[in-house]
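In the form predicted alone, a lone chain appears below as structure tokens.
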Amino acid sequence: MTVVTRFAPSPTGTLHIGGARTALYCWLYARKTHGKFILRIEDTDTERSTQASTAAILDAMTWLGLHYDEGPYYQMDRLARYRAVIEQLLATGHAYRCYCSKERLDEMRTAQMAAKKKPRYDGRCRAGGVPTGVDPTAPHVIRFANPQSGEVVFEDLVRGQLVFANQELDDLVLIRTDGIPTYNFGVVIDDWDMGITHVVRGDDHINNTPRQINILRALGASPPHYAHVSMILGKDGKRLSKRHGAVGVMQFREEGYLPEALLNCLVRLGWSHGDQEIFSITEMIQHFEIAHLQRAPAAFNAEKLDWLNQHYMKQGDRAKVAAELAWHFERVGIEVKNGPALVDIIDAQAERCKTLVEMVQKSGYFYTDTVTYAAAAVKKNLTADVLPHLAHLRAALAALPQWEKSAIHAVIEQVATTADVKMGKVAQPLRVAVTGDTVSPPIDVTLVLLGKARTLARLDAVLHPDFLEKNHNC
């Protein structure tokens, strides 16, 4: 048997991390078993589904690297297929037309709840035929004739055997009055037609599964294997939501996280392989097993994501990290073609940054011709008594035949020795002069990355007679 999994989001918003984790598990199992991974867009909620949401989902899947083998398929392109299956179910007595009005259904459910009964359709139209006084052409829905006795038993790959009594299941609506299928019908036909062998999804779908199994059996089809994964919680123990911060996949990108870090974080929210914390994609595929998914909910840990992100900035594929960093520079309008290679910025700054956004904030001065000076740093470090040191540095640096780390370090050391001061008394004013603040990579590395022309130009600006008066009085 070839394993076929699917990820089937609704395009009613962005792809959130709960959905991304489900997609990751489906993708990993397909890759682990050399199977097939399908993307299906369940867009039958016509009032809420949008093209923008569809595009956002596709963009997120691409950014995460969860490439699909087939799709994306769209349910709204398959309406004729759903109608054909409805006719089959009507012909075999497994479905029926229901003419009950919304008002009657509301009254029925209100009475059931008042009597402390489980709200469910009472089967008025199940016997068939058109109720007395009702126009046969009037708007109506198609309901599934759910078995009224027996049980639905299935082996959940995460939770073990689950049992549901048929008498507790409703005669659910399959097709609405507008001819559009409901979730529980569309998903069944799609999974059947697409040969889905394993359905991995959130545990909020557990109660849908027995209904879907009954529809499949009415069609003479074998149900797939089901695995219902636990929800993701916030630090407060409640279901992860916007109140906990970022929950959309592309929002994490905007905040400076790498896709490898987010995937590594998500895979561990409900799955483990010994005590290992860091997994490459290859290792995830190698070790992933549905049987190792945990039943208990997992809490999202923002600090763990920061730690993973820094790890991948330091140890990840340099070209990929650089491409992502370039995207962040572009977002803030900084042109990086006239400056140091981004891979060199990553090497210099990764130890000091948790996100790429932070790296951009701390590295913009490498690519601009002007510097924004921090007032406190200037007042403390760029004083009249240090200007002679900076002038000596400027002259010595300008005379260097080779702009390299060791030569620059030697110049700074020599100026400090000649001035009979500690090296920091020279290096820190130099750092503020060329970067605008007191924190940067080692000063020799910083100057190498800035380049000779920018370094000398910034020293010239600081040594200008108006600089101290202008910046000390601001």
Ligand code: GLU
Contents of the next structure:
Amino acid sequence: MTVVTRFAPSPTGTLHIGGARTALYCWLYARKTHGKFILRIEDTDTERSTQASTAAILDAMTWLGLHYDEGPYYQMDRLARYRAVIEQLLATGHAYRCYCSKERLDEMRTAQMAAKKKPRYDGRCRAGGVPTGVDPTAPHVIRFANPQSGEVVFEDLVRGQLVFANQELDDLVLIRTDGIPTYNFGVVIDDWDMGITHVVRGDDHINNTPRQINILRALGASPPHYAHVSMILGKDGKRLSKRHGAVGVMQFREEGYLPEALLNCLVRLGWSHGDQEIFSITEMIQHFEIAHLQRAPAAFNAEKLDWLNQHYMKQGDRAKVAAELAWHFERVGIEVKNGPALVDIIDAQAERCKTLVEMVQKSGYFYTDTVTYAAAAVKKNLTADVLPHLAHLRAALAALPQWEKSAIHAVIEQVATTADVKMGKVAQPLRVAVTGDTVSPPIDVTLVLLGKARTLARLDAVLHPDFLEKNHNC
Ligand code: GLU
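Can you switch from the form predicted alone and show the form predicted in complex with glutamic acid instead?
Starting with the chain above, the whole complex follows.
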């Protein structure tokens, strides 16, 4: 049997991390088993679905690298197919037309609630035919004739055996008055037609599963395997929502996280392999087992994501990290063509940054012609007494035949020795002079990355008689 999984988002918003985790599990299982992963857009909620949401979901899937083997399929392209199946269900008595008005249904619901009963359709139209006085062409829905006795039993791959009494299940609407299928009907036909073998989805769908199984059985189809994954909670134990900060996948991108870090963080929310925390994509594929998904809800841990992000900035595929860093520089309008290679920036800065956004904030001076000076740093470090050291440095650096780390280091050391001051007394003013502030990679590394021309130009600017006057008063 070839495994076929699917991710079936409704395009009513961006891709959230809960959805992304479901997609990841489906994708991993398909990859692990050399099966197929399908993307299906469930766009039958025409009021809430938007093309912008579809585009946002597709972008997020691409950014995460969750490539699908088939799709995206769109349910709204398949209306004729749902029509054909409904005819079959009507013909076999598994579905019926329901002409009950909204008013009647509302009244019934109110009465049931008042009587403390579970609201459900009372089956008035189930016997078939058009109620007296009703025009047969009048708007109507098509309902499923759910079995009225017995149970639906299925083996959930995460939760074990689950049992639902048919009496608890309603005669649910399959096709609305506008001819569009409801979620439960569309999902069943698609899972069936697309040969889905494993449905992995959020446990908010658990109550839909027995209904879907009944529809499949009415069609003579065998149900797929189901795995309902637990929800993701915030640190406070409440369901993760915007209140907790970023929840959209692309928001994490904008905040400077790498896809590998987010995936690694997500895979561990509800799944484990011993006590391993760091998983390359290959390892995830290798070790992933549906049987190891946890029942208990998992809490999202932002600090862990930071930690993983730093790990992947330091150890991830440098070309990929650089491509992502380039995207961040571009977003803030910094041109990186005329400056150090991004991989070198990553090597120098990853140690002191948690996100790529932070890396950009701390690295702009490598690419710009002018430096923004932090007033406090200038005041403290670029005092009149250190200017002679800087002048000395400027001359010695200018004379260097090779612009490389050890030679630069030796020059700084020698200037300090000559002036009989500690190396920091030279290095720190130099740092402020060339970067504008007091924090940067080691000074020799900083100068190498900056290049000779920029370094000398910045020293010249600081040594200009106007500089101190201008910057000390700011
Ligand atoms: N469109 C449904 C959702 O976004 C999919 C549920 C399922 O996977 O069956 O919740």
